[in-house]
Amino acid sequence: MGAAAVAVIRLRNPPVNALSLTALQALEDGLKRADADPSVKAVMICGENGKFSAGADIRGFSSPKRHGIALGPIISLIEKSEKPVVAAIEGIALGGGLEVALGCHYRIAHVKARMGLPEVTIGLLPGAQGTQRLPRLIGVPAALDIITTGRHIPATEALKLGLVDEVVEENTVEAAIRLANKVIGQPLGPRRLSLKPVPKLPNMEAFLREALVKVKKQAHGCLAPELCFQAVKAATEQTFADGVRKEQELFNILLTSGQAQALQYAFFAERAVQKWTTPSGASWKSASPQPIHKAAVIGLGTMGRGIVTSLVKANIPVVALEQNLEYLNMGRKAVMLLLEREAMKMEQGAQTLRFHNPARLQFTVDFDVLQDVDLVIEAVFENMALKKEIFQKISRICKPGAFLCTNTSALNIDEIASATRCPQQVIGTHFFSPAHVMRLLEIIYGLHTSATAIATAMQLAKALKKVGVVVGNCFGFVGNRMMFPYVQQAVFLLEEGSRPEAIDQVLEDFGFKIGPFRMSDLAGLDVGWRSRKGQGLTGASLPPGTPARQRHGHRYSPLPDLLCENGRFGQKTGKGWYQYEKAGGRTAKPDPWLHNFLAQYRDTHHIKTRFIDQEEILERCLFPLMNEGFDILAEGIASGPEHLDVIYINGYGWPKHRGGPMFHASTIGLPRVLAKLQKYSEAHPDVPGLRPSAFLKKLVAMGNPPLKDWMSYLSRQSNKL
């Protein structure tokens, strides 16, 4: 209890004051005590350690002991209180935490606090009456935006919206107690949100119709946003009590939909990968990152420009280096354009981005400027000889402790490191395009990479607001290695009778933001072509007499090479797997030329065309991708299935509500995945990617254990060896 007439209830459950059953019980007990105590005239609710609350305990949603004390009735109890209740919001008030605050009669927030209803991001809706109270407080458009996107609102915006009554810069708890004292005795009726009508809009029906179209378009098959919408719509049509019943009904649908489980798995997976380990025993526990006061980026192509932008946004001073003045000037212009755009976006959120100061961003062609940087990211062309030349040079110029990172999507980190005198400082940092937007950073350690280098790269990822995933060194690392068999199958399906638009549609219906052919057109077909020429799979170095559709005894499709030979590089040339309105166009249209070309190709190679149904398209593309994942786990390239899933969700457009490829495999059931791979492998014995992984077979033989136990079967296996 606090001083004088104001009782203080403090939510206490470190680290984020999640509303566990114990925390809820304490809240209920506190309210009842305050109600019964005649000396208490008002109540103030705050959170321990400068955080109000991150909401319900997410682990509780999948716990069998979930039933018991519920949040909704406690919030009703708060609102019904005859004594004024004030919420003092510091740090965060999210989900159930914000719903508690909405039950209070007054809300004060610290200027640095953030609020939001992020339930939609974990596959749920604000199921403690939040969908009914928020529209009553701030109106339908703002409530719908907050509830269907889950975005965090800064305190200043919350004040403008009317979500909070006051924002303070000093002690929030003291301010809340002052306010509580002030409002003692004032009527509470107008402060009870459940009694307020939802503010009317002149065109509510039309507004809701348009809003639904937008919500569905952005959902890519995820259920939660649409059900959030329906709950808010109910608030506009029904009484508070009926709206709450509808909210409960929709909440229960989501809770048992499977998508909520996948999204909650993804939430914890993202946190689990922060705790990295390597097979040699290095780990996040013992390694400490080194501070990065200044960084450099070598190469200002598409990737380099994005990386420079990312570093500037993270407030890390950068040297941007190119091989000659012509490229430097081109790169400088492009970087400045990106930064101007980012600055504009940030201004909308009341932030500023400073980059015109040469101490923060310096462009140069002089390698000697790299002498005092703490970290270099090389982002030149994917060419081993060139990369080695650069690494040899920078290992001579940079100070001994500098970290030397290479942005590569497939090349061998050890070979690059071998060109230096300090292989322990060399590490792979695989950014995804556009590098200032995409969240994933694959961090690849080589044979000699030090634990400090890994910890520093992970820290850098965090500073860049990215999710870093530590993986081992192999061709294509994790993401691209799993992508190869997926893309390969998509092309084989074309040979067998399908079309790019049919295959893309199936994968986009599954939830991918973009199917494999649209993706290939976007990225440019020439990239893979160059790499295949380098590997001797096509082009002049191919030995005469090599069969058109076979390499090293395995099935090979020359289709992508043939498209490139026809000058079809994708969007950049206006033609690829699709046709575009012009070179650089973005709207993909099915191309009769390609259909005709495919028909001729099948005739030439005597391939009998057959109808391929959606199920086969999906399984032929996804199962080999998962299969590769099992091999990656068995080889120790990644330390758990969560790593693979985080990579796919954040770097490859895998639908988050399906939890990632390995989680998806576990929900389908490993015996089914194995049986299908066996079937397809028998039909296509010359495709190694369809041959079931030994680790997958082992897990099936062990009775299809849950995903969290997979790795223990691996260690048992290797212990025996």
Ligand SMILES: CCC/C=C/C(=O)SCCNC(=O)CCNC(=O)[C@H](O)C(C)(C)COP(=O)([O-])OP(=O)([O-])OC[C@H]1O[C@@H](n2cnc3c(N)ncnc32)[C@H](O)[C@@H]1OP(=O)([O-])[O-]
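The term rigid core refers to the maximal set of C-alpha atoms that superpose within 1.5 Å between the two forms. Note that the structure is predicted; figures quoted are calculated from it, not measured. Positions refer to the first chain, counted from 1. What changes on going to the form predicted alone:
- In a rigid-core overlay of the protein, R10 has its C-alpha displaced by at least 2 Å between the two forms.
- Core-superposed comparison between the two forms: the CA of K676 stays below a 2 Å shift.
- Put the two forms on the same core and the Cα of L690 is off by less than 2 Å between the two forms.
Please give the corresponding structure for the form predicted alone, as opposed to the form predicted in complex with this ligand shown earlier.
Partners and other molecules omitted; one chain follows.
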């Protein structure tokens, strides 16, 4: 019996062989032909161009009715085949792609292949019997981990788990044909996963109870992981057919949940922001990035350390600079510690991180080493005079083509650029703390920033595995500018009668990883205090006789300033809005001192304490944040609502299953957002952040159009503000 005894079915739908209706139809036809042909003794399924399949086409999910053929029945067809079917997995087998492989009787993977069921990340669950077959093959604990996290499994791990039968380093397709020939005539019963019992655990019930608690805790209000759990649990309690029915039922709940739409919107929004444009007409289409062979970071505080670590992890040689040896040595120790930790994490994934080589990472106080770098990131603390002094210095030392980046969270890029000889090379790169962990990079262009500089910064974001979002220059840019009214309202709510833990709880229940007061304690209250002193809002430069709760005719709360004057800077001092077990402690406990302090403060300022319900807390914090977003769009600071949403999901802990603040506003309905803002604005006429944005009013007047059409309602002139 020659090799011709094996029929080969190739999945072909470039670039990733997604299982489109045509691809499924072809797969079904191929199976039926092989089945009917007596000369065919076995079947081998593989993908075109070294990729098995990335699964169902995600764009198909958003259409309300999915017509035509379902994947599940085709997988049952594969499994029922009287002839052995072997999957040859190269590149990736994800989602429906892996479910197809699970329907096959044997699986061979290339050593570099990756497998996974990532449906959970877009708010769904594996809907083609994957939640029923996987636990039968590799057991409940491993299946639960893979299905509820959506993570990609390298081939070597898949072999250990028993997910594949063999891993090869050479030609996977040839190896699969060899295996197919070898197993012709062997009984297929034991290879059909739907017939296998789920491997028993001695303590299955206890295991499932604990697993559910863990899944719920990590889900932060996201439905999909919990329903994935329910589907796998069904496999342990029911027949295969009943389990499959349960899987379908849970899949349909998720499909209509609103969360799936939000997560898929977030998925596409992240791709959309890669295509940047600026009001002056520069865009991703016409600009190309310059290569970065060597980078430098100036300032080794918290931010600088994280940025150095990110660059080293991305294999970009780095020079790290500090102003004196004492700071340099402190910074070096901290960076080495971070890199050791990252290296340990990466070794578990069988990668190595080389950073002891001075050609890769060099620490120095000598600015002359900047002569040959392609890009400098300045990360000293937020002080305009200091930043200008550094930029003046580096623009003299660096070669003419070098890009000069500033990691600032609010300062004016144009003013910083004015200190240099080459303002077109200056760009803002706002990293988020901790910089080696957070995915967001806000990229801020100034009046003179070249398109090449923007393209290079976007390329850098990609190299660092971050999401770059291009935005215009204004105080606080996009993220922090929208954050100001949010935090401000949270503090006003305290003045009016709430408590930090009550407000944090409401926002964490909404899905934020951490509420505004816990966030403030973590970041350090002194950061904002320093900024407010710089703006003359508090401290020595405040004109005598200024009313305590007013600045420039607007409402102001001195509460955060008073806490700082009491030496309460948050976690670092062990006391802030909460108390901690010690300075540098992590566990926030409500502080009776603070409750007492708030009561006295209200007495002093004749504020009548009132009970504030959860709805008001949520709306007062979130609606002004969205409102600011509408102003940002109207001013042309960001080129679309997706940009704001990607920034909030990746930099500010906005719950991904709620799609971002602008998406959430469109879900609530703009008329409702407007009505509530008007109501709160009338109650607090001295708070500008509550006054509805003109652009929001216009969209409501235009009949509340869908989010994708918002920008078409902006007259183009207003973009040039």
